[in-house]
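Consider the single chain below, provided in structure tokens and representing the form predicted on its own.
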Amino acid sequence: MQYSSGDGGLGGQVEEAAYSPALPRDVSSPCVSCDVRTQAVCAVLSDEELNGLASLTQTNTYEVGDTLFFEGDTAGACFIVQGGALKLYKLLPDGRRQITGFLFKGDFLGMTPVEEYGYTAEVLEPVKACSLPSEKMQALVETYPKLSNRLLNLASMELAVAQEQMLLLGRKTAQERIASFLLWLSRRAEDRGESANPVRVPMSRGDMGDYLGLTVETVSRSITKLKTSGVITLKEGNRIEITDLDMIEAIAAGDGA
């Protein structure tokens, strides 16, 4: 399983000096002062433990269209998203693309039990992310059981999302899929402490279609139908306002028009 939230066993030993919980607290440490600390996988670590983590990580920025890694690349690092949005996708042998998820601020990706990444992570809007070598991440997991438990929780949430995705693709209509997706984006924003409405939609309609199993035309028709029926309003800056929450929830549940 790819450990990523949202939406993703390595070997190695811990170097005592790098991970000692006795390290002095440094409130200026980028990990201690990071604004996604309470949301990210490292939320379970203390200030002192984060001091050690900070010496092993590096922070990079990525522009739209950049990739953190490609499917099939050697899995050399794990990432924590500090800002922006990413899409995860796999390519079929015939070149078709299936988007498997979207990641946002606070999400974790890149840890895998095999030697290669199982998907591509591409930037949807400018991303800031810290990275940690895979072997160091595994060493931390072995040193701090609470980090292992945190990863297990993330994997469990990822499985729940995958099960919901199977239901969405297998049983829901196009209208129900779009409604469910917009509500999911709204909940994710609220979880990050951002505005849940209007909903920020950083992905294109083509990306939405590749995730929801719909054509671009069907996505556009479904959004237009929701708009003309007064359920949503399209805003500037890739935002969609949910103007009738009860109705969009009913549509998502299969009880609407």
Given for the second form:
2 protein chains.
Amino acid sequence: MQYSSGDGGLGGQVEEAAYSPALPRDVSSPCVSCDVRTQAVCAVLSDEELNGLASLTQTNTYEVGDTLFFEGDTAGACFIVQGGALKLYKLLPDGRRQITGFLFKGDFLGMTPVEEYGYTAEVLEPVKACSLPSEKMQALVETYPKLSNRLLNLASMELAVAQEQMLLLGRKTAQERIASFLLWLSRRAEDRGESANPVRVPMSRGDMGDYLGLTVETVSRSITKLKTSGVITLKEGNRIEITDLDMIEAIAAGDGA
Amino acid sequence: MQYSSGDGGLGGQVEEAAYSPALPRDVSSPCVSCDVRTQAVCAVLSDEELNGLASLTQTNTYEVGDTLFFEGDTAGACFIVQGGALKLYKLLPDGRRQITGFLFKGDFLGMTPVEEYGYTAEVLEPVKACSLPSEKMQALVETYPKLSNRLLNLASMELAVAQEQMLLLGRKTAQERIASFLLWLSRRAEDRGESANPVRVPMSRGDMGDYLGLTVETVSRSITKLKTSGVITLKEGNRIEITDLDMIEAIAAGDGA
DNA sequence: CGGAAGATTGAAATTACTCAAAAGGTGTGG
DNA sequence: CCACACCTTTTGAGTAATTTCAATCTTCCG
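Taking the form predicted on its own as the starting point, write out the structure of the form predicted together with the DNA.
Full assembly next; the chain just shown is listed first.
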């Protein structure tokens, strides 16, 4: 069974928000010069506002297998991913697992309408993330209406993705699920400015299965079938090349063979 | 195939927001005295704010099979359900259907982060709903920060429900799905102040299947099995009585037999 | 180089699906 | 009020997709 390892919470290596004095003057706070500033939640905040924010946040790094938090934990903070990859999942008592999402650079997590986290967040590839205590976040939302608008927008987009995933889980065949997933991975990579076509696949077959409602074996067989029919090619370094885009799109849409 | 009938859009019977002059003075606007005012989005608005709102909204009624809008339509308005029941669904090109949610009194729908609706909204039981043009909604959100907070909260709750549904669709057995669904229906009925235990089931077996990722036959067989094992009893009027709450909860949680 | 984890492939088992028919309900019109 | 037609639900039998169990192969690290 794959219960997560890791330090069980906020135990990454702490990297103080305070800055080295050797940096240029105009970079008055780490948030202002943050890598993901333009994509993340904070995109709507001005330089001055970000300066205030910096003192409330803490940037940590996490290793593969670490968890930012567990399903059921009291929600203490929310996070912005600055780099790396995470998987979010829910478990059934007997260990069956459903991954509800994969997160990358710029993504936001940890907001919950209730007091407890609704899923576990586990590191897939070494993560750098900044965290903000829930109360501070709450206060910020009250202070800056545009932040709440931004979060509403993000939540709405997440919801649309979740509904698309319901369609996939409820009604698509194994083949269609894999095709949809590879296309999604490719588009997300493109959004991040990474290679869309030979697309890097940072998760295991098991993780793919737990995301798509399939077993490892079915994932493997479906991928083999796509490979055999010339739709994709497996490249070294866990990368997959889409060799017939029209075909894989047709399959993903449920219009395939 | 069950493509929806109906008038294809905003064609319900219009009931003007203007009020009959015979009503008490203090009820200055229909929104202030609205049935669902305390549950719906508008719960966060004051009387004065609601007065302004009333002139922007229109209340319509819709018959069974009508659609408020179709997946892919340009989003023109959002809606608050004042009574009745709706199903929201997405279709694959070959007609496979996934219901993403059932909506009841007090629920809100029609907000989208993109220009098009992401699902079709079809009437299950005669609906009374008020609608608000998308631009007006957008303007309201900008004007009243608390409204955007409220919407964020609603979206977060919806998202949590969607993630729970992913777990159900990806990892639960037919039996577990039915048990989970009946419990959910029962709890929602309770929230609305209706009978939670003999719970009314307003949707067909087919709709249940399209929500739970099952076929009609599997839904029917699973219900029969729950009935046979004494967990539920089918009552007249499409109602189901939960006769062994502990058991159905255990099954729903994946901890059953 | 060796060992462990992940991925693939094969064969058998199972769950849910498909096709088909009967039973139960509901509403309409005679 | 009954009869008929239509639609939904249930039940049955066979099928198919995916899972399960098992073995082999590959990759990645130490």
